[in-house]
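A single chain comes next, written as C-alpha cells; it is the form predicted alone.
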Amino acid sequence: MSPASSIIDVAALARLGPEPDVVISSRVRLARNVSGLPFVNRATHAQRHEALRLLRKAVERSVAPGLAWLELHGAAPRDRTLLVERHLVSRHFAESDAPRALAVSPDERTSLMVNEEDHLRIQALQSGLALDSCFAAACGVDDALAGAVDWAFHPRWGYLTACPTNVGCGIRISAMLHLPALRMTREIERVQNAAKDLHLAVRGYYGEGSVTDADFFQVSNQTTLGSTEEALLAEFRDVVLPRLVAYEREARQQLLTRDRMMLEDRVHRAQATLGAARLLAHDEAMRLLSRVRLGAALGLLPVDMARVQRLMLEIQPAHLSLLRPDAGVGDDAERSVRADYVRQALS
C-alpha cells in the first residue's frame, strides 16, 4: 500500500460507520481556555506562544502517548489544506498566520487544536453514528488534562469561552448528514427553519462559514449554557438526530413511491456523467457523487457505497494532488486529473 493510500485509510470520512446511508460522521468537541491568559483573539504573539508551550507540555504528560504534534504556522500550504479536508481543523485555523498547533492520534479519531478560537479545542471524530464513543473519547482527554491545566471557569457560568454560545459546558455535538431526498422534495428549507427553533446550527460540508452544497449538512447544538454535557448529548442523540434521519428516509421512500422515474433518472444520469466526463470541478464532482451515493444506498445502482465514500475524500483538491502529483490546483489540469481518477474508480 502506498503512503498516500495509507493516509486516506485512517480518515474518518473515508469509511462507512453505523447508519451510513444518512450519517457520514459524528463529532464531539470541547472548548477550553487557560486561566490567566487572554482569549486567543485578545492575546499577544508572546501570549499565544505561551499557550502553545503550556498546552504541549500538558498534552505530552497527561494524554495517551502517540499523538503527533504539528505546528501549523510552519506547515506547508497543502498540509494545512489536507487537514481541513479531513475535518481535523477549521479553514480559519488552517489559514491563520498566528502561532497554533494540532495534536492528532494515529487513527485521527482524537485531535486537539491549540490557539484556534479558544486556547484548546478537543475533538473526537468517527465515521457514521458514533456519538457515545466520540463523547467518551473527548471527555477522556478532558479528564486527563484536568489535573495538568487550570481552565478558565466561573462557578455560575461554567467554562469561559471566546464565543458566548460555547459558555457553560463548552461542548459542541454534531453529525455530518447526507440529505439528498429532503432537498429533492424541497423539504430541506423547512428542516433548516425548524433547526433554528431547536437552537441547532446547520452548516455546510466544511463547517462554519462554508456553503451547504452537494446535499451534505453539518448539524450541531448551538448553546451549552444551563445544561450538562450528558443532557445535551442525550437530546441530540435520542431526539434531534433520529428525527432528521427519519425525515430523510421518509423522503427517500416518498421519491421511490411517487416519483421513482425522476429519482432513477437523476442517479443514473449522475453515474453516466462521472463515467464520461473529461473535466470535473470539485463542486460538480461532489454533487454528482452525492446522487450516486443515494442510488447506491437505495439499491438503484450497482455501486459500492464505501467506494463512493472514499472517493468523496480522494477528489478534494489537496488529497487529489497527493494521490496524483500531476494534478494542478484550480485549473484544467486538476479538473482533467479528477475526471480521469473518478472514471477509473467507478469503472
Second form
Amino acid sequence: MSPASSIIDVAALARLGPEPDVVISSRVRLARNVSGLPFVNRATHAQRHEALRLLRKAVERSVAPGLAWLELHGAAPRDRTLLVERHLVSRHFAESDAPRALAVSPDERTSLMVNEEDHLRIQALQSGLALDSCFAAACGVDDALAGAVDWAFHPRWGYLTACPTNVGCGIRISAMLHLPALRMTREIERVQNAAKDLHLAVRGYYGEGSVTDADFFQVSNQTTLGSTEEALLAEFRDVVLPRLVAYEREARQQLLTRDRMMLEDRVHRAQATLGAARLLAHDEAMRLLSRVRLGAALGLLPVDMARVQRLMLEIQPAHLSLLRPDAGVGDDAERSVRADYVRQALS
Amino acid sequence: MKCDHCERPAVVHEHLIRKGVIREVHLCAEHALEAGLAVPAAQPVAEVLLHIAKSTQGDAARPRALASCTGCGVSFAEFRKTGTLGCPACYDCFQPMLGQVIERAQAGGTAHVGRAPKAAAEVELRRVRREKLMRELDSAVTAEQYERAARLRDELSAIAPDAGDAPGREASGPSGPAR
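Counterpart to the form predicted alone, namely the form predicted in complex with its partner chain:
First the chain shown before, then all remaining chains and molecules of the complex.
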C-alpha cells in the first residue's frame, strides 16, 4: 500500500458506516475554553501560545497516547487543505496564520482543534450513523482532560464560549447527509425550512460558510443551553435525524414510482459522463458522483457505493495532488488528472 | 426579499392562518420577534441584539449592563458587531442584556443543566489566582524584572492541577492565598 492510500484509508469519509444510503458521517463536537485566558479572538499572540502550550501539555499527559500534534501556523498550504478536505478543521481555521494546532488520533476518529473560535474543540467523527459512539469518544476526551485543565465555567451559563450560541453544553451534534432525491423533487427547501423550525443549522459539504447547492448537507443542533447533552443527543438521534432520513427515502421511492425513467436517465448519464470526461472540475465531479452514489444506493447502477464514497474523498484538490504527484500544475492539468483518475476507478 | 414592514431583508417566511385565510408573511428579525415568530437561529445574534437594545432603551428600572467588560475591555457595541465575546467575564459584565440575547438564541434555554467540571469551585479559586499572577507577570516583564518574571512563570505552571495539587499547595506560594 502506498503512503498516500494509507493516509486516505483512515479518513472517516472514505468508508461506509451504518445507514450509508443517506448518512455519510456523524460528528460530535465539544467547545471548551481555558479559565483565566481571554477567548481566542481577543487573546494576544502570547496568550494564544500560552493556550497552545497548556493544552498540548494536558493532551499529551491525559488523553490516549499517539495523538499527532500538528501546528497549522507552520504547515504547508497543501497540508492545511488536506485537513479541510478530511473535515478535521474548518477553512477559517486552516487559512489563518495565528498560533493554532490540531491533535489527531491515528484513526482520525478523534481530533482536537486548539485556538479555533474557542481554545479547544474536541471532535469525534465516524462514518455513517454513529452518534452514540461519537458522543462517547468526545466525552472520553473531555473526562480525560478534566483534571488537567481548568475550563471557563459559569454556574448559570455552563461552559463559556466565545459565541453565546454555543454556551451551556458547548455541544454540536451533526450528520453529513446525502439528499439528492429531495433536491430532485424540489422538496429540499421545505426540509430546510422545517430544519430551521427545529432549531437546526443546515450547511454545505465543508461546514460553516460552504455552499449548499450540491446534494450534501451538514445538519446540526443549534441550541446548547437548557438541556443535558444526553437529551440533545437523543432528540437529534431519535427525532430529527430519522425524520430527515425518512424524507429522503420517501423522495427516492417517489422518484422510483413516478419518475423512474427520468431517475434512471440521470444516474446513467452521470455514470457515462464520469466514464468519458477528459476534464473534470471538482464541483462537477461531486455533482456527478452524487448521482452515481444515488444510483448505487437504489441498485440502479452496478457500482460499489463504497468505491464512490472513497472517490469523493480522493478527487478533492489536495488529495488528488497527493495521489498523483506527477500531475502538472494549473486548472486544466488538475481537471485532466481528476478525469483520468475517475475513469480508471469506475472502469 | 424585503420585510413586509420595513426595508430590511426578511429572514422569516411564514404562512399564517387567520380566520381561515392563509396569508404569506416575510419579516426581518426585529418584526418577527415583535410578531412572536421564531427567528432562524443561524443568524440571530446581531438582529436580536438590535431588538433588545431598542426594547431596553429608557427602562431605568432594570439593572444596567456595563458599557465594556472589566476583564478584557470588549464593549457591548463590539459584541453587537461581531457576535463574539472577549473573555469569560463578559458573561457577567453584560448582564442583563446578554442574558436576553442568549435566551432568544437558545430557544428559551435559561440555564445550563448538563456536564460540569468536577470541582467548579476549586477551578474558580485557581482562575482568580492565575489571573493575579498573570497581571504580576505582565508588569514584571514591562519593568524588565526578568528574575521575578521567571519566578512568577514557575508559580503559574505550578497552579495547573496536573503539576500537583496537594492540600495547602495553592496557598503556600509567595503571592499568598487565593482570594
